[in-house]
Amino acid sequence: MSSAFTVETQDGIARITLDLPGEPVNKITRGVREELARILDDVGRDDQVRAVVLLSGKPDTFIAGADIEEFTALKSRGEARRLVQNGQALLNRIEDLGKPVVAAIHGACLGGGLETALACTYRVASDDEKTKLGLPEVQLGIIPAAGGCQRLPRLIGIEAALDIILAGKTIAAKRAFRRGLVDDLVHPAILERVALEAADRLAGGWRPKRRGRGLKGLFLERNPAGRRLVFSMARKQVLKRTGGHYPAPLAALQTVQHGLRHGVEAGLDMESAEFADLAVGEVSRQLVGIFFATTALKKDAGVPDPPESLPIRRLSIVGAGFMGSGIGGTAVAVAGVDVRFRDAELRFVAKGLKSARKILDDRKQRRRITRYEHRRLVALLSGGTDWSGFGRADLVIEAVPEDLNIKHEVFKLIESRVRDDCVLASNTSTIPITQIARVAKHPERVLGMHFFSPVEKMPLLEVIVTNETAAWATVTAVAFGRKMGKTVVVVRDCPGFWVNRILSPYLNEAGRLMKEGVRIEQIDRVMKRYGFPVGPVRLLDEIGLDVGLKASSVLHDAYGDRMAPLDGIARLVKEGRLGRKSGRGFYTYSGRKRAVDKSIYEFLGAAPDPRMSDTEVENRLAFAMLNEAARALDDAVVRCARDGDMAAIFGIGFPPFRGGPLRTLDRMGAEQAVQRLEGLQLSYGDRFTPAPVLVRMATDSGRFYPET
C-alpha cells in the first residue's frame, strides 16, 4: 500500500503530512493508524527531533474523521471495543510523545480528526470559511471515543464541550478560537509557518497562556454541586430534544461525567465500552445508513449517463410571497446567485424583498457572514412588476398560488421572455407538472422544484420530472438545488409527488381521529413519542389549513376515497381559521403560547371521546403513511427505496432512528405489515387495504432493500 504520510525534518522540527492516497479527503483508516504509530515511534526515539507539526496534504481537509466503512464492518461488541482502544492508544502516544506536537488545521477537522488535534500540544487553525471543527459522532448514533469526551471538557470547559458533543455540532474556526478550542487563528497562506514557529517556541520551553473560564466556570464547573447542576440541565435538554429515542447523547453525557469524576483513564475505558454498545445497536445502524444514503445523493445527478449541468448565475422568481421570497433569499444566501423577483404589485415585491433580506440579516446576526458579505449579497436582490432581467435568467421558478389556470397564464408569459436554454420550474406542491407544462412550447425544459417551508431551514428539495423533461434540465435543477444546500431527490411526476402523497393519508387519518373524538393532545403526543418532531394536528396548523385543503382536493381527485380529507377542513378555512399564520386553527396562538382550541370538537361535530388507546392511535397514523409509501414506490414515484426514505426523513421529519418508512417496513417484515393492515382494514375500512407490493412481498419474503 502507498504511504499515507511524508516526514521531513528541518531545524529539529519534524513535519508529518497526511495525504491519504486515492481519497478526496483524509480519514483515519486502519492503515493510517498503523503507519502513524510507526512514525511516532521513530520521531520519539530521534534525539534530533525537538518538536512535531502535523499537517494535511489535502486542499480543504485536515482529517474528516474515521473511516465509516471500517466502522460498519464491525460484527461484535468486542471487535468494536478493540477498535476504539487501538485508536485511544495511538492518540495517547501523541499526547505522551515527550515532544510538543502542533496541529496545523485547514479545512474539515471532524470526529477522529478533532480528537487527534485535541491530543496535540497546540492547535493553529486557518481562518478560512472551509475550516470547521466538530465531533459529529452522535449523528451516527455513537460517541467520540478516542478521547474526545475526556480532552474537550478539560480544554474548553464542561458546558461548552457538552454543547459540541451532545448535538454533534460543527463550528467555524473563528468560533473555535473564541472558545479556546484552537490556540491561534491565521490566514491559510501563513498557517504552516506559524505552526512551525509555535513548535520551535514550545520546544524551547514556552507554554501558551490559555484563557480562564470566568466566574461561571468557577462556580458551576469547579465544584461538585455546580457540576451536578450542569449535567442535570444537559440531560433534560437532551431528553427534550431527542425524546429518549437516541441513546448516544445520553451515553456521551455519562462518559464525560464519569471521566471528570474518576479520571481520564476511567473515562477512556467508559468511552470504549459505550461505543461498543452503541456501534452494534439498531439506532446507529439506521443513522449510518442515512449517512451513506445522503452521501450517495450528493453525487447523484438524477439521471443515468448525465450530461453536464448548465451554470445558474441568475435566478428569476415569479411570485414574491412566502415561498418565493424564501427560495430567493436562500438562493442568494447559500448559492450566491443574482435573484430577481416579479409580482403583480410593488407592495408584494417590497414585502418579498424584505423577507428575503431577513434571511441574510439572520446570517449576519449569527456571524455566519460578515457585514461586508451581507452588503454584497443584499445587492444581488432586486424585483419589480415588469419582466426586466428575465431575458438573462438561467432558471425561472414559478411560485404563484396553487391554481392551474393561474400557473398556465404565468408559464405562457415566462416562456415568451426567456432564452431557449433557460430552465423553467414550478414550486407547486401537488399539481402534476405535466398539466402545468401543457401550455409550454418547450416542455422538455419544464420541471418541478418543490421546496419545503420554511425554505431556509427545510433541507429537502423534490425535483419533479415528466416524461418529456430533458436530461440537461434535470441535472441543472439537481445541481442548483445542491448548490443551495439542499438534499435533492428526483421524483416522477404524479399528483402530490412523493412527500405530499405519503403525508396526506397520515394527516387525513388524524382528521378522522379528531372526528371520532380522540383528543388533539393525545394524537400529537403519540406521534411525537413515535419520533416525529411535531404531531400531525400541529403540523396541519403549521402547513396552513388553506394549503392543506387545496392539496387534499387534488389528491382526493387523483386517488379516490383512500385520500378523502376531513369534511370540516373547508368550513374551518371559510371561517378564517388557517392555522398558525392566522393565529387560530386546531390550536390558538398568542405570541409563543399555543393551546388546543376547545371549540374545535363541536365545530367538527366530534363524537364523545372514545378513550382510544395510544397504541391504536399510533397504528392508524403510522400505517396510513407506511402503506402509501409502499404503494408510491410500487408506482415508481421515486427511483429506489433510498430516495423515498431520504425524502420522508428530510421532508416530513420521519424519525431518522427508524431509517425511513420503507426501512421500517423491511424491519417489520412484509408478512407482519400485511397482517397489521388487514386488522386495521377490518376495523376501519378499505383505506387500510394492504398495498399490492406488500402482499406480493409477504408471499416470497421480499424486501425493499437487499439484505445485509
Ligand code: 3H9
The other form holds:
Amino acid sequence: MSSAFTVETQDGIARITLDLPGEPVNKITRGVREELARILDDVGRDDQVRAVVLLSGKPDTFIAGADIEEFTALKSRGEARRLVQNGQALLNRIEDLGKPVVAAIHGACLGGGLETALACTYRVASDDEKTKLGLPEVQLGIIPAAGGCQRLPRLIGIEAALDIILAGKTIAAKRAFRRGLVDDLVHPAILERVALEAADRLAGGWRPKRRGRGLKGLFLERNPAGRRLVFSMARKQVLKRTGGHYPAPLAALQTVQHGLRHGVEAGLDMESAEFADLAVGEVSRQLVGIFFATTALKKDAGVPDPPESLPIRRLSIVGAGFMGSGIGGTAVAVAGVDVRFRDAELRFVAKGLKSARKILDDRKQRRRITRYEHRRLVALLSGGTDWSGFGRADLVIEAVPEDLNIKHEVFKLIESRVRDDCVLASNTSTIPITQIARVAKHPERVLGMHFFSPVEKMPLLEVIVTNETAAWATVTAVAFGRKMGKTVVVVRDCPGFWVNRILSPYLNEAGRLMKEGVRIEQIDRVMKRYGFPVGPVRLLDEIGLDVGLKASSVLHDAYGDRMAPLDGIARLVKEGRLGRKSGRGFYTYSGRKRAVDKSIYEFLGAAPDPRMSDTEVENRLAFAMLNEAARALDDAVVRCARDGDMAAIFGIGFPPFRGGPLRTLDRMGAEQAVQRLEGLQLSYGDRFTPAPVLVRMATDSGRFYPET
Ligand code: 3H9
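If the one shown is the form predicted on its own, what is the structure of the form predicted in complex with this ligand?
Let's see the whole complex now, leading with the same chain.
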C-alpha cells in the first residue's frame, strides 16, 4: 500500500505532509490513522526533532474530515465506538507529544480535519477563499467526536463553539481568525514558512498570547448561572430549528455541557457513546446518503457518454421580472458571467437590473465578496429593450409570462438573433418544453431550466430535456447550472416536470382538507411535524395562489381527475387573494404577523370542524405526494430514484431525515404502501389508487433502491 504521508526533518522541525494517494481530498481513513500513529511515535522518540508542522499535499483541502464511507460500513454501536476511540487516542497523542505541533491550514479543514488542527499547539491558516473551517458533523446526523466538542469551546468560548457545532457551520479563514480558532492568518505563498517559524519559536519556549473572549463572554461563561443560560438558549434554538427530528445537535449540546462540567476525559467518553448511537441510527444513514448523492450529482453530466459542454461566458435573459432578475443576479454573483437583460419597456429593465444588483449588494454586505469584486460584477450587468448582445450570447434564458403564445413569439425573435451554438432555455414552471420548442427551427438546442424562487437561495435546478434536445445542449445547461451553485437534476419533459408534478397532488389534498373543514393550523402543524419547513397551506400562500392555480390547471388537463384542484382557489384569485404577496390568502399578513383568515372556511363552503385525526391528515397529504413520485419515476421523468429524492429535498424541502419520497416508500415497503393507499382510496376516492409500479413491487418484493 502506498504511503499517505511524507516526513522530512530539517533544522529540528519535522514536516509531516498528508497526501492521500488516489483521492481528490485528504480524509482520515483507518490507514491514515495507523500510519500517523506510527509517525508520531517516531518523531516523538527522535531527539533531533524539536517541533512538528502538519501540512497537506492537496491543492484545495487540508483534511476534509474522517472518511464518511467508513461510517456506512459500521454494523454495530460497539464498532462505531471503537472507531471513535481510536481517533480520539490519535489526537490525544498529538496533543501530548511533548513537542509543539503546528497545523498549516490551506483549503477545507472540516470535521475530523479541524479536530486534528485543534489538537495541535498552534494553527496558521492561509487567507485564501478556499480555506474554510468547520464541524459539519451534525449535517451528517453525527457529532464531532474526535474531541471537537471538548477542545473547541475551551479555545474560542462556549457560545462561539456552539454556534459552529450545532448548525454544522463552515466559516471562512478570516472569520476563524477573528474568532480565535486560528492563531495566524497569512498569504498562501508564505503559509509553510510562517508555520515552520512558529514551530521553531514554540520549540524555543515561546507561548502565543490568545485573545480573551470579551466581557460578555466571560460573564456568561465563567459563572454557572450564565452557562446554564447559554445552554438553555441554545437548546431552545436547536429544538425550534430541528423540530425534534434531528437528534445530533441536541446530543452535541449535551456532550459539550458534560465535558465542561466533568472534564475532558468524561467529555470524550460521552462523545464516543453519543457518536456510536447516532452513526448506526436511521437519521444519520439518510443524511450520509444525501451527502454521497449530492457529490455524485456534482459529477453527473446529465447524459450517458457526455460530449464536452460549451463554455458560457455571456448569458442573455428575456424578461427582467422576479425570476429573470433572480437568475441574472445569481449568474453574475456566483458564475461571474456577463448578463444582458431584455424586456419590453425600459422601466422593467431598470427594475430587473436593480433586483439583480441587490443580490450582489447582499453578498457584499455579508462579506462574501469584496468591494472591488462587487464593483467588477455590477459592471457585468446590462440591459435594454432592444436585442443587442444576443448575437454574442452563449445561453439565452426566457423568463416571460406563462403564456404559450407569448413564449412562441419570444422564441422566434430569439432564434433569429442568436448563433447556431447558443443554447435556448425556458424558465417555465408549467408549460411542457416540447410545446414551446414547436416553433424553434433548431429544437435540438431548446430545453428547460426551471429555477426555484428565490433563485439566489433555492438550491435546485431542474434541467428539462425533450426527445429532441441534443446531448451537447443538455451537458452545457447542466454544467452552467452547477457553476451557478445549484444542485442540478435532469428531468424528462412532461407537464409539471418532476417537482411540480409531485407537489401538486399534495397541495390539492391540503385544499380538500380545508374544504372538509379541517383547520388550517392543524394541516400546517401536522406537515411541519412530518418534517417539512412549512406546512402546505403556508406554502401555497408563499408560492402565490395565482401561480399555483395556473400550474394545477395544466396538471389537471394533463393527468385528469387525480390532479383536480380545489375549485375555491380560482374564486380566491379572482378576489385578489393571492397569498403573501397580496397580504391575504389563506392567512392574512401584516408586517411580520401572520394569522389564519377565518373567513376562508365560509368562503370555501367548508363543513364544520370534522375532527380528523392528525394521523389521517398526515396520511392523506404524505401519500398524495409519495404515490405521485412513484408514478413519475415509473414514467421515467427522472433517471433514477436518487435524482427524484434529491429534487424533492432541495426543491420542496421534503424532510431530509426521511431521505426523500422514494426512500420513504422503500423503507415502508411496497406492500405496506399499497395497503395504506388502498385504505385511502376506499375512504376518499380513486385519486389514491396505488401507482401501478407499487403494485408490481408489492408482488415481487421490489424496491426503488438496491438493498444495502
Ligand atoms: C467526521 O469528521 C467525524 C469526526 O468528528 C469523528 C470521527 C472519529 N469522507 O464534494 P466533492 C469525497 S465526519 C469521504 O465533490 P468539493 C466526495 O465524496 C466528516 N469522502 O469536492 C467526493 O468523492 P468522489 C466531516 C469524502 O471540492 C470527493 O471527495 N466532514 C469526504 O466540491 C470530492 O468531494 C465533512 O462533512 C469525507 N470526509 O468539496 C466534509 N469529503 O470523487 C465533507 C469529501 O468519489 N466534504 N469526500 O465522488 C465536503 O464538504 C466537500 O467534499 C469538500 C470538497 C468541501 C471537502
